[in-house]
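Form predicted alone, single chain, as structure tokens, below.
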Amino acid sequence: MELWLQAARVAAAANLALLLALGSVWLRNYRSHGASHTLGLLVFAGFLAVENALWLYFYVLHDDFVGWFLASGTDVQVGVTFLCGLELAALLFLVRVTWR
């Protein structure tokens, strides 16, 4: 079903955008304060940004993965999309906490 693939693409793109925004804030804070906790958040954002960039590559450019995704059952499609959605919810919470 194409709907779940589109939802996963949107969620992965939103995750990547949020991680870049959060990473820029955490980088600025690390440069001014040098706190190790902020460095940890920055490294965390970097790894998750790479993960979501890879997901976007698979969802958009990798024809074999797209074919597998569309040929798989709805339970697999919903599950994979739900993983990106959960990450999006967690990142939205981090954005809210960071910008307060």
Contents of the next structure:
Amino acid sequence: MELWLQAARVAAAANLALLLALGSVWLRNYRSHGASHTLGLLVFAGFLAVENALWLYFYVLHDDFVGWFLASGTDVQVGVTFLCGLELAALLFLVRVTWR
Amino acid sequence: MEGVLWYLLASSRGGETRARILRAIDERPRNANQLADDLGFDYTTIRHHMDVLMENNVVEKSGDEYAAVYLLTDQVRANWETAEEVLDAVESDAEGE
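Write the structure block of the form predicted in complex with its partner chain for the protein whose form predicted alone appears above.
Now the full complex is given, and it begins with the chain already shown.
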């Protein structure tokens, strides 16, 4: 079903945007304070950003992957969508405590 | 508590402001108006940061609602060495800018 593919694309794109926003705060703080705690968050954001960029590539540009996704059962489509969807929920909590 | 202090003071957006507030309260307890005057911030800015610090059990209010001053919590006092370490990290660069 096309709907789950769209949801997965939106979630991966939103994750990437949130990670860039979080990363910008952490990068600024790391450059001014140099705390290893902040560096840890920065590395975390960096790897998750790469992960989501990869998801986005598969969801949007990779025809074979999209074909496999659309040919799969609902369990696979929902499950794979949840990989990015649940991460989005987690990142929103992190944004909430970082942005204040 | 250690992670909380690093996050609140060194890794989030309002960290530097909260570090200055915490330093001021460590010097002597103050209310929101005094903090706003002494540090040169809006009253609403101070209130925002005080809410964040209270939610995380870093400061607490004492006295009646109107003149309530903020104090460090026992939890922060017990971890004051860590707090100093975080404050030093945040302050050393604030001066260098």
